[in-house]
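Here we start with a single chain on its own, the form predicted on its own, put down as C-alpha cells.
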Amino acid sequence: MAPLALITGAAGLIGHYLVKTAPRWAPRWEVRGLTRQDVELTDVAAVRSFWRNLQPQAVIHCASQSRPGSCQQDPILARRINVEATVLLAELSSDIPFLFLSSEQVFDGSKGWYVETDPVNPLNVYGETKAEAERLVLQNPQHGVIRVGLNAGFSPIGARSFVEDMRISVKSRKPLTLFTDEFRCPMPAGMTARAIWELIEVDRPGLYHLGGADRLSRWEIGQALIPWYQELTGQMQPGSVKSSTGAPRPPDLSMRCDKLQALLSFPLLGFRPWLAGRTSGAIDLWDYESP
C-alpha cells in the first residue's frame, strides 16, 4: 500500500494545491486533505482519535489562522490554532516526517532579502505565533519548517489568496490601495506545491525559505496583474504602509531561497517572468504545468 500523507488546511490556498497536484508531483503517496469538517485541530481528543485511525507516514501542516488582523484581534485563539495545534500534530508525528508551513512575517521587515539564519523579530501576533511554533517544531531533528511568501492562486472558498482579495475588493467597489513601500516575493501556488512535494521526497528536514525570485511592491504586483484581470484597471491607487491601520505590517519581507533552490529540480521563478510565460488559455494561471 502507498504511504499516507496528511495535508492539513486543505480548504486553504496552499493545502488545496498540494492535494490537487499530488498525482503529478507525489505519485508514490496516498494523499488525504483535511479540513475542519474532518477534524477540529484545536480539539485535542478528536485529533488523537483521528490520528489513531489513520496512522499517517508524513504530515504537511498548512492549517493556520493566517489573517494578521484576525490574529491581532484574538491572540488567544490565534495561539490555540497556530501554536498549540501545531505542537500537538508535531508530537503525534514524532517519528515521521512533519513539515510546518510558516511565514515570512516572523521578520520585522527592516532589511529584506532575509536568509534562514537571520534572527526573527515579529511585529504582529500572527508573526509571533508562527515564530513560536517554528521553534517548537524544530526541536525534533526529523521535522522541517518552510517559510512561505505571498502566494497567488484560487482557493476552494475563493478568499484565501491576495489575488482573490484584490478581485473581491474591486467587485464590492471597496477602495483598493496598494502600498508602494511594502515588498514581498510573490509566487504561484502551483510552484509552491511542487517545491514542497520535492522537499518531502528528498527528506531533508530543517528550516527553509520559499518565495519567488522577484522583490516587488504591492503596487508593482497589482500592475503586473492587470493584463490578466482587466477589472483591476483604474481601480487601484498607490499608498504607503506608513498610513496603514490594524496589525503592524513589516515593510520588506523579501527572502533569499538559495538553500531550498539547491534541492529542487526546477527554478523558482520571479512573478513577472512567470506571468510573461503564461498563455491566456491556461486552465489555472497559478498551476505549475511544466514537466
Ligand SMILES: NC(=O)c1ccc[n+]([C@@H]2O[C@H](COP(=O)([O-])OP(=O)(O)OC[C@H]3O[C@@H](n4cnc5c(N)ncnc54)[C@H](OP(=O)(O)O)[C@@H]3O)[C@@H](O)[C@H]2O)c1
Second form
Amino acid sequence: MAPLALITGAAGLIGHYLVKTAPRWAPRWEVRGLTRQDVELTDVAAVRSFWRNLQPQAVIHCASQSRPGSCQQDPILARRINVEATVLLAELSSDIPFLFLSSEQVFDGSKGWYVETDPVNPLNVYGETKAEAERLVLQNPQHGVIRVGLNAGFSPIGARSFVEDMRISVKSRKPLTLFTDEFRCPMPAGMTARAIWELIEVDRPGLYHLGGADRLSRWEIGQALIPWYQELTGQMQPGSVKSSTGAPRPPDLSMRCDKLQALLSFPLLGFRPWLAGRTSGAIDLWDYESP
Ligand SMILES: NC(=O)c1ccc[n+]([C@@H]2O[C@H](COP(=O)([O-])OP(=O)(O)OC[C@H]3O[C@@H](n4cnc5c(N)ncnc54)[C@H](OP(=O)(O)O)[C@@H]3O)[C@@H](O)[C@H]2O)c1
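Switching conditions: you have the form predicted on its own, so give me the form predicted in complex with the named molecule.
Entire complex below, previous chain first.
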C-alpha cells in the first residue's frame, strides 16, 4: 500500500498546488489534502482524533494565517494557528517526516540575500509566529522547515496569491501602488510544489530557503506581469515602502537557496526567465506544462 502524505491548508495556494501536482512529482505517495472543512486545526481534540484515524507517514504543513495584516490585527488567533497548531501537528508527527512551511518574513529585510544561518529578527506578528514555530519544529531532528518566498499562482478561491490580489485591485478600480524599494524573490507555485516534493523524496530534514533566483522590486514584478495580464497596463503606480501603513514591511527579503538547490533535480529559475519560457497557450502560467 502507498504511504500516506497529508497536506494541510489544501484549499490555500501552495497546498492546492502540492495536491494537484502530486501524481507528477510524488507518484509513490497516496496524498490527502486537508481543508478547514476536514479538520479545524486549532481544535486540539479534533486534530488528535483525526491523526489517530489516518496515521500518515509524512506531513506537509501549509495551513497558516498567512496575511501579515490579519496577524497584526489579531495576534492571538495568529499564534493559535501559526504556532500552537504547528506544534501540535509536529508532536503528533514526532516519528515521521514533517515539513513546516515558514516565510522569509522571519527576517527584518535590512540586508537581503539571506542564508539559512542568518539570525532571524521579525518586524511583524506574522514573522514572529513563523520564527517561533520554526524554532519549536526544528527541535525534532527528523523535521524540516522551508522558508518560502513570494508565490504566484491560481488558488481555489481566486484570492490568495499576490497576482490574484493585483488583478482584484484593478478589477475593483482600487489604486495599485507597487513599491520600488521593496524586494522579493518571487516564484511560481508549481515550482514551489515540485521543490517541496523533491525535498520530501530525498528525506533531508533541517532548514531550507526556497525562492526564485531573481531579486525584484514589487514594481519590477508588476512590470514583468503586463504581457500576461493586459488589464494591469497603465493601472500600476510606483511608490515607496516608507509610505506604507499596516503591518511593518521588511524591505529586502531576497534569499539564497543554494542549500536546497543542491538537492534538486531542476534549477530554481528567476521570475522573469520563468515567464520568458512560458507559451501563450499554457493552461496554468504558474505550473510546469504537462509531461
Ligand atoms: N504564498 C506565498 O507567497 C507565501 C510566501 C511565504 C510563505 N508562505 C507560507 O506558505 C504556507 C502556505 O501558503 P499559502 O499561500 O498556500 O497560504 P494560504 O493560501 O493563505 O492558505 C492557507 C490555508 O490554511 C488554512 N487554514 C488557516 N487556518 C486554519 C485553521 N485554523 N484550520 C484549518 N485550516 C486553516 C486556510 O483555510 P481557509 O481557506 O479556510 O481560510 C487556507 O486554505 C503558509 O504557511 C504561508 O505562511 C506563503
